[in-house]
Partner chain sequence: MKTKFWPAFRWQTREYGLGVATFWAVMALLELAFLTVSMVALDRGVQIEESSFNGLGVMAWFCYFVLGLAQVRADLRLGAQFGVTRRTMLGATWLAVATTGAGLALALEVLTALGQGIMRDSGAHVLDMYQVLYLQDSWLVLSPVQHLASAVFNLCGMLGAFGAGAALSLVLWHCARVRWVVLICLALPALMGGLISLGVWLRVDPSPFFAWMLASPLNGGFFFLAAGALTGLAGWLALRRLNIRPGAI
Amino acid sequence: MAIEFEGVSKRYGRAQALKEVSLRLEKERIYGLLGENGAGKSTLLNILGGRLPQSEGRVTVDGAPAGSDEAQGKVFIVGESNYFPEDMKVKKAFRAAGAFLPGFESEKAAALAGEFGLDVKKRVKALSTGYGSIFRLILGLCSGADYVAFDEPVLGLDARHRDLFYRLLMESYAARPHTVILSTHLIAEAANLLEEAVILHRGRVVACEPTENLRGALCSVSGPARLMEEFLRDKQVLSQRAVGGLRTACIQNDGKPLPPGLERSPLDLQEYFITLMEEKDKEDVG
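Coordinates for the sequence above, one chain, the form predicted on its own:
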C-alpha cells in the first residue's frame, strides 16, 4: 500500500505547476520533497490532501482516490493555512482535532505544547506567526495519520524550536512508524532525517532516490589546474570553479582511482541539489 501519483498535471490558466508527475511513496518512510520556489511542491501536497483537483492524472492513497473520505482519514497535511475558527482557543482546537482525526493524541499534544512553550489558553488568531506554525506542527506530530506531510514546517521558527521539531519528528516516527513527507528549503538541516529524496524542477520529478544513492552519484574532484584540465578532458563536468591555481569540479562518481595529485570528496545532499538544479537550468536553456 502506498501513495501513487500517475501522470499528474496541474494547470493554472496558461501556467503549468505540475507536468505528468508519476511517483510512488511507500509506507513507513521519511521523504524529503525538495525543489526551488515554484517547483510545484505545495501544489503536489495540496492535490494529495484533496485541497486542489489535478488537471490530469490520478492520485490514490492505499488505492482510494485522493480527496475521498477513505483517503482523507489517512492523510494529514501541515501547511500555512489554519482550518480552525480563529476565535477558538488552542486547547479546544486540540480537543476538536480528535473529532475528525480518529488517531489524534490529545494528551501528547498538550505535552508538546508545554515543550514548545505554546499557551493553550490563547485563541488561535492571537498566536504570533511562529507560534501559529508551532500549533500546526503539533497537530501534525499528534495526528495519528498514516501519511503526514509538512510543507515548509520550520519557516519562522528560531533555531531552538527547529531543533526541537526535528527531534520530536524522529521520536514520533520511531514510536509509530508512518510515512512522513518533509517539504523544505533548509536541506542541510533536514538531510540526516531523510531516507529518500524527491526532487522537483519546474513541475517535473527529476530525481527520486534513497538519499545515500544521490549523495554517492556525484563527487567533487580538486587539484592543480594543469592536472585537472587533463583529468577532465573525457569527463562530463556538471560544475567547476577555480581559485588561484586550484581547480574544483563536480562530476559523475565512477569510483575509479584518481591520478596522483588529485583529491575526491563526496557531495552532501544540499550540494547535490544545487548542482542538479544548475544542470537542469542549463538543459532548459539549451
The other form holds:
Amino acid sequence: MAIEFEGVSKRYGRAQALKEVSLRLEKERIYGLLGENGAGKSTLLNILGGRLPQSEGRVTVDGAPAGSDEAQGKVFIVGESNYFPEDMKVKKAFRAAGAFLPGFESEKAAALAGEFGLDVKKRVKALSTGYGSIFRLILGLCSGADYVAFDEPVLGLDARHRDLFYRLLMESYAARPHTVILSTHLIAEAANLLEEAVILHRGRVVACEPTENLRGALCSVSGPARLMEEFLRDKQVLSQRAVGGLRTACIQNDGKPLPPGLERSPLDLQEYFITLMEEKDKEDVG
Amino acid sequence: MKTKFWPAFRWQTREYGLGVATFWAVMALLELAFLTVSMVALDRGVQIEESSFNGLGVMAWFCYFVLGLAQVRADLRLGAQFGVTRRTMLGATWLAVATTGAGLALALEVLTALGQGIMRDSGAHVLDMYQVLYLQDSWLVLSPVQHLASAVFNLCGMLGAFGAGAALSLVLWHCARVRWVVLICLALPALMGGLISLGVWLRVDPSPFFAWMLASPLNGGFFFLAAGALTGLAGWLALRRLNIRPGAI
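Please give the corresponding structure for the form predicted together with the partner chain, as opposed to the form predicted on its own shown earlier.
Below is the whole assembly, all chains and molecules, this chain first.
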C-alpha cells in the first residue's frame, strides 16, 4: 500500500504547474520533496490533500482516490498557508484537531506548545511567521496520520527550534513508523533524515531515488588545473570552478581510479541537487 | 467506508449553535426593549392603537444568508486542513444548519409566544411573517400548533437563505481576480432588474405565483425549501472542481 501519482498534471490557466508526474511513495519511509521555487512541490501536496483537483491523471492513497473520505482520513498536510478561521485561537485549533483526527495526541500537542514556547491563547492569525510554523508543525507531529506531509515546516524558525523539530520528527517516526514527506529548501539540514528524495524541476520528476544512491551518482574531483584539463577531456562535466591553480569539477561517478594528483569526494545531497538543477536548466535552454 | 461526517457535524453544530444562540439573545433583548417601552407607555395611560414588533423570522433568514455567505469557505478550509472531503464537510454543514435552524426557529417562537402573552389585548403586537401572511390577524394569540407551523415556515426560509448565501460564496470563490468578483456582483442585480423589466414589457403577470405562495404556508415553505435545494445543488456544482484556497495570513 502506498501513495501513487499516475500521470498527474495540473494547469492554472496557461501555466502548467505539474507535468505528467508519476510517483510511488511507500509506507513508513521518510521522503524529501525537493525542488526550486515554483517547481510544483506545494501543488503536488495540495492535490494529495484534496485541496486542488488535478487537471489530468490519478492519485490514490492505499488504493483509494485522493479526494475520497478513505484517503483523506489517512493524510495530513502541514502547509505554509493558513486554513484556519481568522478568529480561531491555537487552543481551539488543537481541540478541533482532537475532534476531527481520531489519532490526534492532544496532550503531546499541549506539551510541545510549552516546549516551543507557543502561546495557545493567541489567535492563529496573530502568530508571527515562526510561531505560525511551530503551530502547524505541532499539528503535524501529533496528527497520528499514516501519511504526514510537511511543506516548508521550518519557515521562519530559528536554529534551535529547527533542531528541536528535526529531533521531534525522528522521535515521532521511531515511536510510530509512518510515511513522512518533507518538502524543504534547507536540504543540507534535512539531508540526514531523508531516506529517499523526490526532486521536481519545472513540474516534472527528475529524480526519485534513495538519497544514498543520489549522493553516489555524482562526485567532485579536484586537483591542479593542468591535470584536471587532461582528465576531463572525455568526461561530461556538470559544473566546475577554478580557484587559483586548483580546479574542481562535478562529474558522473563511474568509480574508476583517478590519475595521481587528483582527489575524489562524494557530493552531499544539497550539492547534488544544485548540480542537477543547473544541468536541467542547461538542457531546457539547449 | 470511514468518513468524518459525524465529527464534522458535531463540530459544526456546536459552532453554528453558539452563533445562533448569540443571535437569539440579541433578538430577545430587542423584544425586551419593545415590551418595556410598550408597558411603560400603557402604565402612563397611553392608548396604543396599533404597534408591532415583528420580523424575528425574517431577521433569522438574513442571519442564515450571511452565515452561508461568510462561513461556508471557512468551514471548507477547516475541513481541508483536517482531512474532511468537501462533500462530507458540505453535507455535515447543511445538517448542522438544519439542526441549529430548527432550534432557533422554535426558540424564536418562544419569544413570540412570551411577547403575545404579556401584551395580550394591548394593541402592542408581537408577531411574525407567518401570522402576517397567512393568518392576517395581528390581534391573534397563536396556539401551539400555529407556533409550530410558524417555526417550520421560518426554518424553510432559513434553509433557502443559507443555500443562496453559500451558493453565491462558492461561485465567487471560483473568481481568482477581484475584477471578476466585482463584475458578478454588479451583473447579478442588473440581471434581476433586467428580468423584471423584461417581464413588465412582456406583460408577465406574477400575481398567480404570489397567490399560490400566499394560499398556504405549505406552498411558501415548499418554495423556500425548493430554493434551498436548487441553490444547494448550485453550491455543490461550484465546489466540486474548486481550488480550496487558504485564507489570508
